[in-house]
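A lone chain, given as structure tokens: the form predicted on its own.
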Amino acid sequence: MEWQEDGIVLAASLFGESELIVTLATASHGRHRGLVRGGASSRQRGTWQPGNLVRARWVGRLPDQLGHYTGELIEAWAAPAFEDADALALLAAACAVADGALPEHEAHPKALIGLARLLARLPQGLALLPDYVRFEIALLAELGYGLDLSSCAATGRNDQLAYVSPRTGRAVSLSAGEPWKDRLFALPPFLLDAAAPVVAAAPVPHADILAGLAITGHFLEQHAFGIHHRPLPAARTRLLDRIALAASIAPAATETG
């Protein structure tokens, strides 16, 4: 069997002293792994960096197989990341979760093509912060457990939507939800709308970030990784280290100024 498809590196560990286990994210064949012969050679490493859109064909005497992979680099998207810690970080945990959480050779396209316009925006580093939050929010709703963030859950309006519950994915309105304000997650205002792109002009505060991370982290660990006994990657919490630490120093640095 054979196929050939383009799709996005999502993983690469080194098998023997010269081989790669490669995993990609393809629209029709969705997460699915390969031998690449070679791929830690200087010829070919570059091509299988974790972020990198290749055009890959895989050959396989079973579908269920290993198989290997040979491709070549279509979109080098990982390379600013090695210059800028902020981008690489973002990189790293968007790859580990598309990862973690999407399921073995089942078509996941819409998930594809939300990393891919990440990807490519890499460049922009933690100004990305906002639509990274957005993609997870899209990479849960692909996979059948999207948050419902249009009404109240209790009421049925839309206006004052200040929470989520932790049970249903669905917002909650200011009054509705005081009463039981320690249960519910904090929606912060920039996902009202989770569709919309990042106005530049109005920076989402980085507190806005951790609080929107903290409601798709809840539920990717709930239906994606602990479903399967598995943690939250590593990749994402040091993402969200650097958020916090970028949060306690902008207040210092305002005060300074």
The other form holds:
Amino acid sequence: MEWQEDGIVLAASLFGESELIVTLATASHGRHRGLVRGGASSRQRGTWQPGNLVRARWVGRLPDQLGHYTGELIEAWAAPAFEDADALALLAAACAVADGALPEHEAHPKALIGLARLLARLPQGLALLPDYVRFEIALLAELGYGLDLSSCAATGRNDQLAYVSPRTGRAVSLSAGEPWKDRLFALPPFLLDAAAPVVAAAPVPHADILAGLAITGHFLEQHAFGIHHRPLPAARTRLLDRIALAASIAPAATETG
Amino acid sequence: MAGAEIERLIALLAKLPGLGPRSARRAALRLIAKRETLLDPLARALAETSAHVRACGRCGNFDTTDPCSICADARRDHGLVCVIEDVADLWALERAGAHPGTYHVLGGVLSALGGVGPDDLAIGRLLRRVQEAAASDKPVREVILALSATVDGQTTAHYLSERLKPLGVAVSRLAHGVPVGGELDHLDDGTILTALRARRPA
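Output block for the form predicted in complex with its partner chain, input the form predicted on its own:
Expanding to the full complex; the earlier chain stays at the top.
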């Protein structure tokens, strides 16, 4: 059997001397792996870089087999990020999180669209951080563990939402959460704007980004990585370190967006 | 079919890069047929390599001496250190004869997929080397990051750059662009893009 579809390269690891095992995120076949013959050659290696959009053709005898990929590059999203450490950190984190969280052969087109939107705008660097947090929230929602930030879990009202419950993923208002605020996640205001523009109009402080990533990290760890006894990807940890460093080194320039 | 010794030889040869079971069988047959001219000299060379070749304690290169012949060479520019992934890259640079300085072999690159972190590479040793050189009469002036143009290679380059700059050393990287003999219509979009960005006055 065979199929052809556009997909984002999530990971590529060397197999033998000249072959690659490539993981793609596709709209209808989900996260899907395949062997690329000669993928490690100088001619093909640039195509199969994580973050690139490729038009892939998969051939295999049975759907569950590894099979073989051939493909051509549609969008080289990885190469422009090479010069910018922040863009590269975002790319590596997004691909590693998607690779670790998405189940194999299950279609999650919304997660793919979120990832593609993010990768297409990598040259914006740390200004993309609010969208990166939203990408992780969308990924959680696709996996069935969406956060509910529409109203307070205790009062049902939607004013002064200030916390997120680490147990249910629901928002909690300032007054209702006050007695348990040490056990709740702080809810950064930029996550309340569900219809946020692609690039936020108002800058988002790094502290709010870190608060958002603490929420998504908790639920990703609990529902996507922890169940496989795996830690969150090192690439995501390095991104968090970069944000924390940026916030501490240049307090005057801690605004993103 | 063959004796246990020959099967063992074939099995070991098949583990070498570029050789599968079939080509390993052919290589074993050739070795046995050319005992005096191939098999015995190869066995001696392997024994000597195993007995004497070590990784250089300073740069990680393979040599029979420690420090290696490159690190011990007084004609080399010890203020210029080229960081590479493995010894194969060092040999490639030496073949080109383009680098007058010394080297530092990392032993790989950071890889989220492969589970390779900073502690798995010779990064700490590189930082110590630069710091120790700064206190000596031969400080390191520049570190050239000659790492592959891949996501993992460039992530490692940025990681190193951010840790080397506070030590007061200049950090540079290899250019990315059109290879010698390359034609534009055969290049991928990423290479063309980086080549255009790295353009210089003609």
